[in-house]
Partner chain sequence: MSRKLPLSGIRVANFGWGWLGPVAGQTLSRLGAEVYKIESYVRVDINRTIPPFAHGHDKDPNCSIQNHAAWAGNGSVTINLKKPEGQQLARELAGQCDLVLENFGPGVMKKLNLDYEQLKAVNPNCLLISMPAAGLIGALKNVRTYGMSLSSITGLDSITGYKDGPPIPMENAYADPLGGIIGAFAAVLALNYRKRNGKGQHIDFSQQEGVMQLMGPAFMDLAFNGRVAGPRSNLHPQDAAAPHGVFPCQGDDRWISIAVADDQEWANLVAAMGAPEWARKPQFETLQGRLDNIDPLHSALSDWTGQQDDYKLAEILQKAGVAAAPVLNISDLLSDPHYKARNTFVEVEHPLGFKETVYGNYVKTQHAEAPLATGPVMGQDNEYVFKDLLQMPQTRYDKLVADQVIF
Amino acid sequence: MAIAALEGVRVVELGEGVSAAFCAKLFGDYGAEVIKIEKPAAGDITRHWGPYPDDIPHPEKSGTFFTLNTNKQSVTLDIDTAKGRELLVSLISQADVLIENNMPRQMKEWGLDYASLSKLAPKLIMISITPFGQTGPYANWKAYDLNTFHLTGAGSRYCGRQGEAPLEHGTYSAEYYGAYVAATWGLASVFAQDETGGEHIDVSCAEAIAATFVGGQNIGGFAQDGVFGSRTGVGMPLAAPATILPCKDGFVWMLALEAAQWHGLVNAMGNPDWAKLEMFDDMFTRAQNSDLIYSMMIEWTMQHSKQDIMDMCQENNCPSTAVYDIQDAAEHPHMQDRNYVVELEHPVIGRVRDLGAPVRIPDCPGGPTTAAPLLGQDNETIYREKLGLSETQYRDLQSAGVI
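Output only this chain's structure, taking the form predicted alone.
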């Protein structure tokens, strides 16, 4: 049996919501031991977000929680109590990595800031994922993913039609991107831990979005010339075809800007006479006549399924693609062939499909192998065996509501 890439790495996760949980999941996907700290009784907030089977709320059946917390152990602990923080520090002192997404002020009030913890665990790698980072005037602002996303200008740049109000952006993009950045640099620190010792990794989700969604093209352009792009709705206004069009069973993203791509698309469409005009060899001229071109293209797309259109375009070296929905993606043969959609057994939900590892390592492919834990299911194992509490101490902490 292959050895997991991060076997032997011990992680404590202290946080709520998406960013810390997803970062810790990435460690767990590749073999790290991850202990998730949850509030007694209530648990992580994502247990109460859903979606739920049959839309019936249940803290052990949340799809969001399930996806974010595979390959983890769950312990309950009230860290607002002195005894709770004492137990947490004991767990952290045995760990290689602490992943958290609390406000810097809160961590300091708990005595769990890096300056305090590094004295007790000099080799500790502490990964702090927050909306705006550990410093600056917004460091302790209460913020959700959308606050983080829109601080960067990404919402104004990308979401909505030109000349109209910007649109919100969903899916917790800022927190997922922040978690990926945090995991990347956290892993780098883990591999250098023996030589360099401990490290505090300060990840701002806003800055992760600024670097990826907005990027040098926009920020650099403004810094150099005082100009920047604005939202354009669907498609590209200066070149065509570059838009989403309806088809027989949904939608397709039609993109064919380069001359060879355009000729490939024309061939896929059966070489209609209108598309053979020499003037349409230029993508900017096509954009100036996009209303005509798109209306003619729709006559063709509506005769075919999105998969057929994608297949025909691929055969003709045109990068147009089907616009898949969630069901399409979950059941897509390419994903199935790569074993990206896996099935896990959960004691309350039953058999559940989940996403596999986003990065493959041939000798240790990674991915979810155990379902998300029940709330506090590992309390006795962690507190009795790992921290050495006696049965009396353990029961007393239970009775006091500390665990």
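I have the form predicted alone already, so could you send the form predicted in complex with the partner chain?
Partners and other molecules have been left off, which leaves just the chain.
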């Protein structure tokens, strides 16, 4: 039996919302022991976001909380009390990794900034995932995922119709992105921890996207030539077909760039006369005639389902795909072949389906194995057994509302 990739790694998570929770979940997926710190009574904000079964709000039944917090323990702790902070520091001192997404100013006020913590725990790997990072003029700006995403240029340049509002995907796109980056840096530091020691990893979710996505293909050209584009609402305005079109039961991402892909698409469409024009062999010429091309294509796509169009195109070496909604994607036979969706037992909700691990190691695949924790469910174990509090001390902290 293989040892899990992160077996023995002890993580404390001190955060609210998506970024820190998802980063810590990635650790938990592969065998790390994750203790999630939550506010007494209310718990993590995502407990109040839903979605809930039958839309009935309940702090133990939030789907967003569930999917972000599998394989974790939960303890409650009032960080605004001196005793609470003392307990937290004890927990952090026993950990290898701290994952947090609080405002830098707030961490300093709590005495939990890296300079302070590294004195107590020199080998600590502290992963800070914030909208804008630990330094710079916006470091202490209040921001949610939406503010973060739109500081990257991604919406203005790439998403939305000209003249209308720039868009973000309908999810916490910036926080997930930053969390993946943070987990990557974090796992590398964990790998080298014995040799190199502690580290403070400062991830700005906005900066990660501004750099790697928006900057990745724009910044060199803009710096040299001073010209930049903005969103059009069309997948690729300079080549065609390359955009989303409607079809009989939804939408398809129609894409044919190279001549062979275009010929494949023409074949899939049943070789209509309009498409046989030789000038249309060139993707740029097609784009110049995109009104015509797209209207003729829509006549065809509207007669077929998204999956049929995808299958016909793919068989003809044209890389068009169906625009799957969440049901299409999650319930696709492909996902069943790969067992991507898992089922877990939760004491309040019952059986719950969740997405599996993003990356699987054949010997020890990882992924969610225990349901998201109830609020403070591990208080007794962690405080009594791990920190060695006596029965009286524990009860006193409870009645004082610290835990």
